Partner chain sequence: MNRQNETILKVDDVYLSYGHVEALKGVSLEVKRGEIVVLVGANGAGKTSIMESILGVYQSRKGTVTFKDKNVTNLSADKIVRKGIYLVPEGRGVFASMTVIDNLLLGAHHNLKNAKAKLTYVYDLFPILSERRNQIAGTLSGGERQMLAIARALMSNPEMIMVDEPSIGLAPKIVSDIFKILKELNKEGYSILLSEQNVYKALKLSHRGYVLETGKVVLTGTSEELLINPEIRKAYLGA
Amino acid sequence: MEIFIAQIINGISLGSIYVLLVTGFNLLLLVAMIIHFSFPIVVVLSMYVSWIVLGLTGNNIFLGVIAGIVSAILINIITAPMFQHIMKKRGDVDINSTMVLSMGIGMIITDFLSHSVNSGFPIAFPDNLTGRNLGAFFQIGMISISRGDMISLSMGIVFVLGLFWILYKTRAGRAFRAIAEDPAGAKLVGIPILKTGLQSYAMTGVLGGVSAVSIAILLGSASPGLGDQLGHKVLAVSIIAGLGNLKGGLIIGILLGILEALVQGYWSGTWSNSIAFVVMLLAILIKPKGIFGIKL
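In the form predicted alone, what does the structure of this chain look like on its own?
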């Protein structure tokens, strides 16, 4: 029972990462109308930026965290004009073109990290960021919660709740939801489509930066291929929940994290990496539009 509870806790921490990534992915899909498949790769690039700043500043945690968040926002905003060029006419958007563009950006970033940063070797984050040098935050028998797990989980909860508050309690959030529900109607009532889309890039950049810091704390390392692994998980969660379904992505993200943690705890090998895709195949066969339905 202790192993089971410990893996549930680990799964919730892992699931909170998936939730942050899927929420950012779905927000861009709903408001900017793009399939940003390389969004998790941008997150990994922000992890590398944070690692570089930590090295240059003598492991200054504050500057490292700020660098990770700011870099994710800047990368999203810098790439926004390329996507907006494709979707100038909001009603005639070719989602497939945005997906191809996103994949191209992801390949460039991955190749850059593989050849130009740390000679392509994985990077490791210092213990004062991950909290491993401070011992467990809470421990009873085999049930142990590290300080890194607590920080990562807390960040995920705070920022996801903050995003939902913005979406459902603010004027900007109403504009986001109006565009997601009826782009043509939103344009008729004076909502600036491209400007609001740019705001969604910035907001997604914040989520990406927080995700980068959370993953660095939780895993303690990163590699050039990590972005592709996370990208596959994000796509799987989105399809299982229903493309664009924010609430569904939250639930499925947490459940997938718990399922993977349980598999890691009770089965040897790397079966956990296959779990997301087995569930995705079953979901597609049973409910092609996702468990909670497509919100497009």
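What would you give as the form predicted in complex with the partner chain, now that the form predicted alone is on the page?
So it's only the chain below, everything else dropped.
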């Protein structure tokens, strides 16, 4: 029972990170009309920036977190003109060309991290960021939950709720959903398509930064290959939920996190990725259009 509860908590934390990444991917796909499957790789780059700043400042948590978030926003601003160029020519340009651009950005980042940071070795985040030094948060009988786990869990829940609040309760979120459902119809009712696309792009920058910090706290480490791994899962989750289905991505993202955590808790961490993909493979065979349906 104690393993079960601990792994459910870890699973929800991990799942909330998938939800942030999947929702960012879906927004880019539906609103900005960019297929940016390297988005998680950009997020991992921000983790590295945060790690470097932590090292330079003697593990100043505040600066490390700020660096992670600001760098994600900056990377988005730097890459925006290229995507924007394609967005402006939408109609003439195949949006698959955004995929090539995304692939290129991903390759360059992964290569850079493998050669130039920490000699390509995995990096570890300090205990005062991850909360691992804080001891147990509570202990009832055999059940013991660490403070680090609780920080991850509450961050995950707060960020996911905040994100869905923006999507479902704000002016920008309403415009995002309208364009997502019907871009031509949204234009007819006066939604500025290009501007809203850029807004969604800016928002995914913030989302990326927040995700970078959350992953650093939850996993406590990163490696050059982490971005690819996350990228594959994000793509798989969004397709299994139904491409572009925001609420579906929320549910499947959390479920995937819980599945992985349970495999890690009861069997073996080294198998959790393979098992996750076996289950997802089965899901896609049974429901080729996604469990909750494609929203494109």
